[in-house]
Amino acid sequence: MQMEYALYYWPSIQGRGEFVRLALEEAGAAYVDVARQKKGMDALMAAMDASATPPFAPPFLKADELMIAQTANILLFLGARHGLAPRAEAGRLWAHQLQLTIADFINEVHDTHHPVGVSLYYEDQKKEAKRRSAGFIAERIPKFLGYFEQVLQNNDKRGGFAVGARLSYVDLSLFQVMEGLRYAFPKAMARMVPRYPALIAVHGMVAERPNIAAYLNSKRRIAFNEEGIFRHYPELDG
């Protein structure tokens, strides 16, 4: 089904909205990144109050009369509509399960630089952030990446994909996870990445897809920065 989507997310960061952007770009779907338009933040705030099923927070996606919030939920919808998820129910649920696990991981990434509270500046919790990041690098990155590496290796379909025999939104999200971790923890990731050849392969495969490559080289792709989820503070990169 052809339509123009309206994506509502913060205009200056990749954040959780980037997982949705990658799916829309790979699908070649027409969409407007609303908050990056003139008076876009006003439109974003108005849209949050206008729906009968209001979102708690961005990202959310307007598709015809539907207002869909939560990154994994949006991807569940787009995956079925644009061939970025398996057709069979079991496969769709498996992809959704993996995306929810990615969401758990992203929450832990965020907590490395904001372990005490989101209302505090990073500078107000640097000591706690350093301690949290040390544990994250030593224990949680290997835990999650090891899991996704095994998922990729266990997939008995050819092609090196996470789910089934073709690209899904899970592969796109794993690409973003690897990109973000390499930005936030370059020294730690340089040591660890060789342990995960299947994840390296997925990252490279996604980066070379024509629609994604064009997006990454366009102004639509917001650069990583220290306002998003993946932030690079050298003192946290143990």
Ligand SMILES: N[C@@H](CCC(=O)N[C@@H](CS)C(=O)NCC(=O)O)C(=O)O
Given for the second form:
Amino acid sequence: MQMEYALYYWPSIQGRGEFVRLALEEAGAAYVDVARQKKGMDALMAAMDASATPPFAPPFLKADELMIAQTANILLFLGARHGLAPRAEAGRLWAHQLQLTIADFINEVHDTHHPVGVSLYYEDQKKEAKRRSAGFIAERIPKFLGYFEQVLQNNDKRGGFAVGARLSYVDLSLFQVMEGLRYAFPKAMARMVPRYPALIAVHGMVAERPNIAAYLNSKRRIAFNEEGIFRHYPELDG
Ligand SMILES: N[C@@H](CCC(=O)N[C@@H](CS)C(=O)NCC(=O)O)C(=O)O
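With the form predicted alone done, generate the form predicted in complex with the named molecule in the same format.
All chains and molecules follow, beginning with the one already shown.
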């Protein structure tokens, strides 16, 4: 079968690649998750060097002659191709703006376990991680989730979606954010989640989409683990 897309991402984690996988799965798009195939890591490394528009880091997506990197940029492209974003300029930019804000949040999630250095082990920055996580839980989760909750509530007469009156990649990404936070910080989230009814609703709505439900039950969905962005270290939760 001719593959429409080749997704290049690390093979053993959800990470940032998961935001792209969710969009491809919801769209029912034909894609290959390259690094999860035989010799896939070689193919990923080779593809990074081979492009005239080289990515800085995975995830990146090959679509015909295009090589697109940056998660939000990939979603901008897929959203337009698969009806997962508004067509009009204002709505398209609004969806992209929200996705970039999610990317900012994801960077902060990453920094809870790697506050000092990306290339250092977690074990070498545990003390700083604890301090960083305490502030993240107390201030940053409420600030970001409070913002997304407000965005959803402002639009709630249009069916509970983040943008416009249809599902978009932003809803899929908010689902992933809620999944990830619940995995990484179960105690803190159990306490805080009642403050975010619209986010809970969008999470439930996305989980029930037939293509997403099938994906979540499949082997294609990698389980959360302590190599990815959302990591569960009990000592950082609370
Ligand atoms: N802003 C980029 C970040 C890409 C990124 O940081 N990718 C990680 C994996 S999730 C990576 O492989 N980074 C390698 C590096 O930064 O050296 C995006 O959203 O796609």
